[in-house]
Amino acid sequence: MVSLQHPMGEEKRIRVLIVDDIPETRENLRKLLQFEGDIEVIGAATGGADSIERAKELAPDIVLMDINMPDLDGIAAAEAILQASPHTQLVMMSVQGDADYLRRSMLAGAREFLTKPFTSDELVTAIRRVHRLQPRIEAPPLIQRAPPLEETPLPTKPEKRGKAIALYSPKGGVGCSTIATNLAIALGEEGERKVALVDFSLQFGDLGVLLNLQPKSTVADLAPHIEELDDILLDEVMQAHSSGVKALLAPPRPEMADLMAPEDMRRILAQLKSIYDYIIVDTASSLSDSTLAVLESSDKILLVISPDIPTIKNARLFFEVMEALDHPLEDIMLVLNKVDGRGSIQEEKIEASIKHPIASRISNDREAALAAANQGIPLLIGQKNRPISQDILTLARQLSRELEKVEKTIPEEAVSGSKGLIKRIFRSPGIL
């Protein structure tokens, strides 16, 4: 591992203000710090309002900061030190690890959020994660924009509309994830397409793993600025692979899923259709709020399936749903993964039970996708030549032309988000 510290000082080091009202603490953090060699402890608070005062005059890069505090917590001292020292970054340390805290932190500006007891690598990993998001924060708001100059307005910029591809399974286990990260390299290898490939499974997505990827921003990055979503914050935040693709990966912890609104990703599906040309969105299994969310907003759903009695049974179920909620179901294909051949349940008989046609077929190659998985080489860059490969090279070409066929629009009230979803398909006839 190559270091970051440089005797001659060409690299600079992270300065992090410690805050917390307990002595023993403050003295713990800073000797599992004081061997980083590109971190540099630089004071230490005793309290929140202390704190302010320190980071106007030390003008620290990271602030790690309790929340817990007698005089001022670290909530409230966190806001006030973002609008005295905008380009400070905070990182929130609690006993309490619960969802109600998180969401508080995260919306006060936080980036990070350590639940005590915590070890040292997973201090300094957060403080360096934290610390490589610094340059897209520098002043308030996020971005700044230069105003415009009346005697030479910019032409406008053409509206794009990029078409949104959602893959979804009734259940775990089937692929989902594998094909999704390779179908967003196999449509950007046809033609010049500019491809996204995103995370919403956000309590535990894979697709940072499965593209070799360290998460150094998700989107959980993008929730306190929400209002803000342009084209340049996403671009900051999604991560570039050595395929061509941009990836926006899930949050690193479970509990940051409740930080997404489904509302929230309708926005960012929506103004990642005006930066690129296909949106490639993995889903989580299950039919929550958020994940119907994300269906509703796309122009295409892979429904992805194996040839199990449980998983058709579950995608049975999921058309009903899918009818209930008057979701056109010439939208969705059927994908049918992991085909052997070899004792495996008839594709009449599936076509029959699920009452829609099979779409594509995807060859079962347990080997090769283990292997891609295990060392982050997906399977169109390692083993393109296998035929699980190139029949995701088919299920691709067979989508682009699906998606040239016909231009879809989403109804205005899509954009402004639809409650309570989950409560209109139990309302529905048919499905209780």
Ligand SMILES: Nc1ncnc2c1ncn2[C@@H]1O[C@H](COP(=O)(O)OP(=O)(O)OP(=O)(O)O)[C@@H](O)[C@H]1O
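Positions refer to the first chain, counted from 1. Think of the rigid core as the biggest set of C-alphas that the two forms share within 1.5 Å after superposition. The shown structure was predicted, so the numbers you read here are calculated from the model rather than taken from an experiment. First, how it differs from the form predicted together with the named molecule.
In the core-superposed comparison between these two forms, the C-alpha atom of V209 has shifted by less than 2 angstroms. S243: CA moves less than 2 Å between these two forms after rigid-core fitting. After superposition on the rigid core, the Cα of G37 moves by 2 Å or more between these two forms.
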Contents of the next structure:
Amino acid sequence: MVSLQHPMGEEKRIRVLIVDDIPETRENLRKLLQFEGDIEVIGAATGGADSIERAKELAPDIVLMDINMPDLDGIAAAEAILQASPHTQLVMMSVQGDADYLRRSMLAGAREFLTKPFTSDELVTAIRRVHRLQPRIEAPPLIQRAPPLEETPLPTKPEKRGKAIALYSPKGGVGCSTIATNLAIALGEEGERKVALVDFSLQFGDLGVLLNLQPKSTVADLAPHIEELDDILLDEVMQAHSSGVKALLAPPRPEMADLMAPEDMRRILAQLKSIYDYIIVDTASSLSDSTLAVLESSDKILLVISPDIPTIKNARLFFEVMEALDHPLEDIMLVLNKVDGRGSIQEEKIEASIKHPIASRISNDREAALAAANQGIPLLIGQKNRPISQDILTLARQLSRELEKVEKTIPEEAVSGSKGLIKRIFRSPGIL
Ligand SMILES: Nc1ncnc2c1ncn2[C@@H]1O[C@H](COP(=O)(O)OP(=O)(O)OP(=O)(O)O)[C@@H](O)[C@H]1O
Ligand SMILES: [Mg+2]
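The structure above corresponds to the form predicted alone; please give the structure of the form predicted together with the named molecule next.
What follows is the whole complex; the chain from before opens it.
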């Protein structure tokens, strides 16, 4: 056990307990934090078992935990600490390449994962961000907040019914993320609409790159707290883009996609619908249960295709799946991207093959799309006058007109009874 000095009488400081078995590392961490006025290192522990004792004794706000320790590893210690003290938050530290550790840490309840070596800036930012999430946890338990039955309940905020629009393509690289990003910006420009952009392409989501936002906080931060999901927590995790759109980014690493179950994704969308007018959701092209959960929870699906045979073939299969699931086909808008008329398949042929009308067309402009992606400046901000941008604006107007007509409620049984959807389809005869 190592005792560290701490100044008295500064109540609002973030109280940090350092846990690392290497004395030099403990000392370095302390040095990195010593000039931060709002952070106070209240102690240090030399191993997993010691950290449990020290956390009990000191009740820190944040435990800075090393993952690899000889006696009891950081993950087991984290679990024990978080169970004993729900007010404490955990930041895990590890060396590079520990992808599995990262996943297990998040599952154990860690709020942040720092890969060594990290800078003092990264460390301090992580501690402050995690600490900002804390008041929600310190709120009285829900059971105490609920009014007794005979009392008149307090007026609740009026229920908003935002519309979720999912972009899906049964083939990768067709343009979902490009269109999702710009569509969100376009919808936000129309009047006073609150727009959220969600990256549910969980493994290799690109929205952070397309918007030039760092994945400082992502959907993975919601995973350990999905049961307590509320507006405050969502707001903490979503990142503001200069366009006014709020983005919920995909996890920073592919293996962290497993942290989200389909049910969690439904919950997040339901909560977002109570805050935002429009929720634009980007998805991955595999038709997994997660993707199906998103598609089911959406008011509109934009099926993005490009004019080539493999994509058209997959789009046809996609419609068959949706039909087998009794998903209303009129809620699916077919968007033909990368239209250039040169050597492409005729639109009538596409419609005849897919048996669904093309609702919207977006020009092919490789140069503009690529520049936008590489610079992290969306088309509608950096290259608004190009036909590709104008086409997306037209799509946005068309979509908002359509959505005004839609007043759809998702039946409860569709939410609870839809686990293992894709397996259900594979079992039903005649499909795929
Ligand atoms: N209308 C367009 N004209 C030309 N190129 C485009 C157009 N839309 C998108 N692209 C380009 O196509 C590529 C794939 O786009 P994007 O990442 O948006 O697709 P995606 O469907 O999200 O792909 P992924 O399967 O990787 O998620 C990018 O290089 C992008 O710049
Ligand atoms: Mg994408």
